[in-house]
Structures are given as C-alpha cells and as structure tokens.
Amino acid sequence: MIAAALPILYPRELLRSFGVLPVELWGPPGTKTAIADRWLQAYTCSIIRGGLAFLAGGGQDHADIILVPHGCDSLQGLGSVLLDFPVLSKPALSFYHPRTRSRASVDYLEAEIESLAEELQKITGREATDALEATIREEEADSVLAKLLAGRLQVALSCRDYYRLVRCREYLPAEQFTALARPWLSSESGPSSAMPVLLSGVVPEPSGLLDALNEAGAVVVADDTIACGRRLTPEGRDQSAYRRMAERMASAPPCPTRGASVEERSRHLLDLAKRSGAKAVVFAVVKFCEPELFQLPLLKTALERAGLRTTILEVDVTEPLPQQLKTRMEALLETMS
C-alpha cells in the first residue's frame, strides 16, 4: 500500500510496519492549483495548494491513504477539508505535533504514534509487524542522510544531481536509500572554488534555484531546510518502539513548526554555518510560509551581527525561479567575492 504524505513529519517507520510505504507530496512542482483553489484560500502556500490539487486531479488513484500531518496552519486546514468534505475518494489521517520540545512532548507523541497505529489497524486490516526493526531501518538511513548533507564537498555531483539523490530519502524505502546513498559517502571531489553556502527555508525548489546556485558560483555546504537537514531525527534508546519513534521526533531540529524559538534556530544555523564553512545563508521560503516568515526578520539580524551575509528567497514551488530572485542571489554572492 502506498500512503500520500503531505509535508513535515511523521513517523515513517510505523508505516512500514503496517506494509504501507510513504511517499511524500511537496507540491509537486508544476503542479497547476485552480483544482484547488475552491476549497483553499488563496493565500494558502503553494505546497498545499499543489498537494491537494494533485491528489484531487487523478494523483490520488496511485495512493490508497493520504496522510496530512499538522506542521502548520494551513496543514491543518488542509487536514480539516479533506476529513469533512468529500473531496477525495481515499481515507485521509492526521498527525499532531507538540509545539515544545519536552518530556511531555515525548509522551504526546507516542500517543499520537498508538492512535495513529489503531487507524492504520483499520485501514488495512492487519497488525504493525517488526516496528522495532522498522525504525532501526529508518535511524540508519537518517544517518547516511546526515553524513551525506555533512560531506557535500566530496560528492562529485552538481547542486541539481546532488539533491536528487538527498530527496530519494522522500519516497524511497529507508533501506533501497540507504543502499543507493552510502557508496557516495566513499567518493572524493576534492576542495571547491565555488561560494559556500548554507541553504535554509521550506524545501529547494523549484529546481531552477539550484541551477542559479551553480550558475552564480555557490555550492551548498549545509542543508536548513525542513524538507532535508531539518528531518534529521538522531537514534533513539527506548527498546519500545512507539516509545522510539516519539523520542527521535522529539529531537529533530529547531524548526518553527514545532514551537523553536529564534534563538534556537539562530544558534543551530550559527553551528551549522561554523561546520560547515558556509560564508552565506539562503533562505528559499515558499510564499504565505507564515512559520518561516514570521521569524526571518530577527533571524536574519542574529545571523548578519554574527558575521554571516544572508538573502530571502520567496518562491512559489509550482512556479519558475523568477529572474529577479536569481539577480539577487548573484548580487549576494558578487559581495563576497
């Protein structure tokens, strides 16, 4: 069984456990929304507005569950439409996430990870089998993700190609990504003329901006952003699965889906940044991303006293990179030089 799974988090490995493989619905890019717009406002950012018009357009006969995750208002807006109204002919399901970063947190999830397990019980009619073994499968290939988003210099691969393989993590059975990604942690580039950068915001889309960071001279030497770097959830310790699952996604990355504070955030891109060697922040952030933009004002004041230059990029993911934001990024870029 396959399950459409709208954006951020949610855990993966109970999934799998029920025989269901996600695959992850970030758009898709080019997606025409009008399908959409009857039942979504129009501020509504365009990764919602694509996923449900993708799925209402015909998307939704490849999947047998759809799956909306509450990472932001218009997440659970999203959620509301599809659970009231007959817009889609799938059975849809909700995941909750607590705004604080707590044991309390822990406890709540795991919650949300057994209610989530009784309806996946009823959808498909069977019991979760090797949950455990399940997430150890999922902890592993977060792991060669992390070292794969730690050693971008020594993958010999452009922004584009690059990121194709960081994005298979998205639809790809943890351990078909595992198998596919760890031979490229072997490989050597050697030492980079190019600009490093930290790419930060939603997710690297549309395409064209990883075209303009290679055109303007920059390589992504550390990921932010919520679709990549901001998924990597650390090992958990319970032996109790739904336990497991609920730590590793209690200890995911500041983000502002989940209640981190600009300070949080500040000090974790600043730490990145500093492993990195990135001498710049890009910030993709796709338009009416209210979690994003609420706090880019103060971030990017933190980042710009600590030493680092920093430009925003507003983008629709169903759109073309707009010129105006590629002149922006090559004027970041030429100020460094």
Given for the second form:
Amino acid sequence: MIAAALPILYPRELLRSFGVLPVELWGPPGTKTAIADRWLQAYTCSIIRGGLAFLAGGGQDHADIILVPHGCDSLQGLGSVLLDFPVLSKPALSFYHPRTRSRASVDYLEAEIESLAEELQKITGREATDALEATIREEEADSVLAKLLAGRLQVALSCRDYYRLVRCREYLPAEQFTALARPWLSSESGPSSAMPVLLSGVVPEPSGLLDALNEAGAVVVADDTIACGRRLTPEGRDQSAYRRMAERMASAPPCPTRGASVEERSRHLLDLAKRSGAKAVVFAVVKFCEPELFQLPLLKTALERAGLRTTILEVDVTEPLPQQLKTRMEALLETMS
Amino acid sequence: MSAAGRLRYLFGVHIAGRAALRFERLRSEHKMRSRESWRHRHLERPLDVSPRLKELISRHYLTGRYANGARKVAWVTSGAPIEVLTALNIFPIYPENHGAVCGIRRTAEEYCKHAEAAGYSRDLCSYARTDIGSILSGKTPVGRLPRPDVLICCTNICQTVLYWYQVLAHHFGVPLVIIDTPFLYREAPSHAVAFVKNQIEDSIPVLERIAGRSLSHGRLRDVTRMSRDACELWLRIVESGRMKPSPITAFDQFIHLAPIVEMRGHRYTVDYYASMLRELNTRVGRGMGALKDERKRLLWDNLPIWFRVRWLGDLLAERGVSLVASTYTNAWAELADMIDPERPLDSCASVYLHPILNRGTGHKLETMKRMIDYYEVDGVLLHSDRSCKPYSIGQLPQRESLSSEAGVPALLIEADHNDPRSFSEEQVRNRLDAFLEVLGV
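The block above covers the form predicted alone; next, return the form predicted together with the partner chain.
Okay, now the whole complex, with that chain kicking things off.
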C-alpha cells in the first residue's frame, strides 16, 4: 500500500510496519494549483495547495491513504478539510507532533503513535509486524543520509543530482535508500573552488534554485531544510518500538514546526556552518510559511553577527525560480568572491 | 518589586487613576442620560453600561502602565489558562487585544510597517506584526505597555502564537511557558488531555517562582468559579441575540468581549456582565432592538475586521440587517459548562483544549448550523481572514455545505483583521450589495 504523505512530522517506520510505503508530497513541482481553489484560499502555501491539487487531479489514484501530519496551521487546515469533507476518495489520517520537548512530550508522542497504529490497523486490516526491525532499518537509512549530508564535497555530483539522491529518502523504502546511497559515501571528488553555502529553509525547490547556485559558482555543503537536514533523527535506545519511534522523533534537529526557539536554531546553523566551512546561508522559504518566516529576521541577525552572509529567497515550489531570485543569489555570491 | 514602584502603582492606579476614570465614567453616563434624542437613523442608542466598559478597559491598561515594579506581569495569548496567573496575582497583558485596540484606533498599519522594515514578512499575522512593530517603535495608543516578567503561550488558537512568542522571548529575554494543546480533529483523546494537564501543572512552580508566592488552591477555586460565572453570563448575553428584534449585534459583542478575554476570574467582570445582561433583558422586555428596523438577521464567522467595524455596522444597519451572532464571540461562551471550580486543573486542561479554533472544520460547520437554527438567521458572512489561517481554512467547503445542507446563503469576504492594506472597501461593498439583494434587502 502507498500513503501519500504531506510534510513531515510522522513516523515512517510505523507505516512500514503495516506494509505501507509513505511517499512524500512537497508540491509537487509543476502542479497546476487552480484545482485547489475550490477548497483552499490563495494565501495557503504552494506545498499545501500543490499537494491537494495533485491528489484531487488524479494523484490519489496512486495512493491508498492520505497522511497529513500537523506541521503548521495550514497543514492542520488541510488535514481537517480532508477528514471532514468529501474532497478525496481515499481515507485521510492525521498526526500531531508536540511543540515542546519534555518527558511528557515523548509520552504524548508515544500515545499518538499508538493511536495512528490503531487507525492504520483499521485501514490495512492487519497488525503491525516487526515494528522494531522497521525502526532499525529507518535508523540505518537516516545514518546514511546524515553521512551523505555531512560529506557533500566527497560526492562528485551537481547540486541537482546530489539532491535527487538525497531526496530519494522521501519515497524509497529505507533499505533501498540505504543500498542506493551507501556507495556514494566512499566516493571521492577533487578539491572544489566553488563558494560553500549552507542551504536552509523548507525544501530545495524549485530545482532551478540548485542549478542557479551551481551556475553562480556555489555549492551546497550543508543542509538545514525541513525536507532534508531537519528530518535526520538519531538512533533510538528503547527496545519498545513505539517508545523508540517517539524518542527518535523528539530528538530531531531544531525546527520551528516542532517548537524550536530562535536560539536553538541559530546555534545549530552556526555549528553546521562551522563544521561544513559554509561562508553563506541561503534560506529557501516558501511564501506564506509562517514557521520559517517568523524566525528569519532574528536568525539572519545572529548569523551575520557571526560573519556569515545570508540571503532569503521566497519561492513557490510549483513555479520555476524567478529571474529576480537568481539575480539576488548571484549578487550575494559576487559580494563574497 | 520596589517600594517606590508600589507607591507609584498605589497612587497611579488605586487613587488618582481610579478617581479620574470614575469621574470620566460618571460624566459619560450623565451625557448619555441627558442626551435628548439619539440621532442615528438606523441604530438604537448604545447600552447604558458602555461607559462602565470603557472604565474597565482603561483601568486594565492603566494598571498595566504602573505594573512594573509593583506586580509581576505576564504577556499571554487569548486562549491561555489565565486562572493560575490570576490566583498568583500576576497581571496579564494580551498582545492580541492590544493589537485589536491598535486596529480600532487605526494605528496598526503604522506598527505593521515597522515590523516589516525589521524583516518580518507581510504574510505574517497582522496581530503579530502590530505587536512586534509596536514594541520596536515604542508606540502604542494605550500609553505604555508593561515589560513582561514571563510569557505564556497556549497553542489552542493557532501555531502562529508559538513563533510570535518566541520572538517576544528573544526580545525581552524572559521565560516562555508553552502550553501545547494538540489539535482536535475528532474527540479529544485521553492522552491529549493528560498532556495538557501535565503542562499546566509543570507551569505552576515556574509561575510561583516568578510571583514570589505559592499557589493557594482555595484562591484558584474562587478564581475558576468567577471565570465560569463570567462565561455563563457572557453565554446568556450572546444568546440574547436570539430575540426578535435582537437587543445586541455581533458588533456590540466584539467590543463588550474585552473583559471576558482580559479579565476572567474577577468579581468586577462578573458584576459588569450581570449588569449588561439585566439591561439587555430590559430592552427585550420593551421590544427594543439594536437596530431600529431589523429586517434580516446574519451570522458572522471569524475575527472582526477591526479597522472597519463601524463602517460595516453602519452599512448593514442602513439596510436593516442585524448581525445577531458570531462564532468568534460565542467561543468564550460555549465552554462555560466545562469549567468546574471543584476540579480546577482537570477542567482547565479540558476547557483550554476545546476552543473552536482547536477543533476541526467539521465541528465549526456543525456549530454554525446550530447557530443558524438557534438564532434564526437568514444568511452567513464568512470573513476569510488573511491573517488567521486556522479560522479561515475550511470556509470554502463550509460555505458550500451551508448552502446545500443548511439552506442559507453564505458570502465570503476577503479581508484581514488588522491590516487595512489587505482590504478593498469597494470590492467588499459590491459583494455585500449583491448578497443583500439575494436576501431581499
């Protein structure tokens, strides 16, 4: 079975233990969003409008379940609309990740995972099997992804191809992703003269953004996007599968969608920049994305105080990258060269 | 807390301030009584309790003005569990209400621009931009806002408040207490109630440290009782819109809502709403409506357009259309029976998990359908509020269902609760004209 999963706060391993493969929807690029106008206002972000338009326009035929985790007010709205109105023909599920970090949050998360498991059982008509093994397989895949993201310069791929590989994590089964990505960990590439940048924001879309970075003489050496860097969760310790899933989710890198503060995020970004040698931070922010937009002024100030250059590119993931944003990126890199 | 601060507070609030505000109220009451004829062509005269409302709100902000140095101050979201704070004598300031005051006084746009100049996107909530801009510019129409000692953010109205209060915490360098209330797509699961209660319990020692005193459970029970009493009275006030003609409009409710939001848990709030209800009952007894000639009745959904409340009120009144109810003002009334003073923390967890904004779009649709029947309305105005996604997303399928299932026409008005730049007067007027024609007025 396939679950069309909107971003991003959900336990992949739980779905796998029910024989469901989550395939994430981040737009998708090129989707005509007009079909979503019937249910969503124009001030909803392009990821959500695009996701709904894709599903309503026939994409749901490829899915058995629609999963809308609660990552922000707009995802909340979409999930609620899908649960309450006959918009799509496939069953919808929701999942709430707490915005605080404490033992009580992990307890809540574990109970929420159990609730989702009950829903999955009803839909799939089967029990979860090998949930702990499924979790360990996801942990291995995350470990490979973490190494791939940390060793970007060893991978002799253009930014576009590199992210094509990284983002297989959004839809491939964990074991297939691990098998596909692991060989790249031992690859080697020559020294790079490109300007090292850290990519933050929501998602490395539209892909023209990555081409524009390369063309302007830059290379992404570290990632803090919600779609990639912020999905990395460490290995769990607990031998109870659901508790382990909850612990892992609660330990992901700081993200405003999970309630991380500005201070936590600036520390994390500065650490990423230091470890990767990044000289600038590019924020690829989706228009109307409140979780990201609120923190940007303070993050920008903190990063610039530490000597990093920053630029903000506000994008629509369903549209090509506007020339104006390419020019802004070029201007940033020119001032640094 | 300093002796000088306490003295300033005592004199500014309890002696000079109280006397000045009382004098101002008496003057207004006298003026209202002596006014020979109320000149508005379509609206009946304002409620006699209105000067008392002005006194209450002014006293609240006056207390805030002198609070630093005399009392601990918390900046809180409108859906935060206020009872513990009140029982600890921590003074609450509501940035959202301050935002609404800025909207009504037409200063919000200026503050929003300050926030935008500092890098805050125009796509962010206009309350947040108003508040951040007010802080950055140091300007406010209420004189002065006290600096917070703690911030309390409850996510039961939106996630926006979480990011907004993180900005405030960074700016003021004070503790931020988050009460995270998982969104209820369906009935509240027991683990969600337990999670909220746990967070409220965890917040108590933090607040006790800030307040410099221990929480008295007897005091908490009393405060909770007064919160419940005020909410029950408010419920009866909004329900008086059921009468024909309605003695109150949603526009009146938007203004008289301030004490139930800002001053729950106080005797004076209960007394105020008791007086207001008595006056409304008297008007009902005399067959006196809020409009001189009520011809049609509408339901409002979402926050008000604060900077156009009067404009919209007049526009509807001149067509004989009374906005008799609103889901927004109903939100502070509908949970009254969940408040249990004998189980203050348990009921607190449950009540603060259940506001309409923390529940699904289907629940809101059912609420609107119930209100359509109860208030016998002829149509619904849905304010599609660019700044409030939790309230607005879902309105498009809701509008379809209202027409097809409830059989009432519904109009979607694109606007914003606080930023006039996202409002087109002509467009709204044209759409309203067409809608009212359908209603036959």
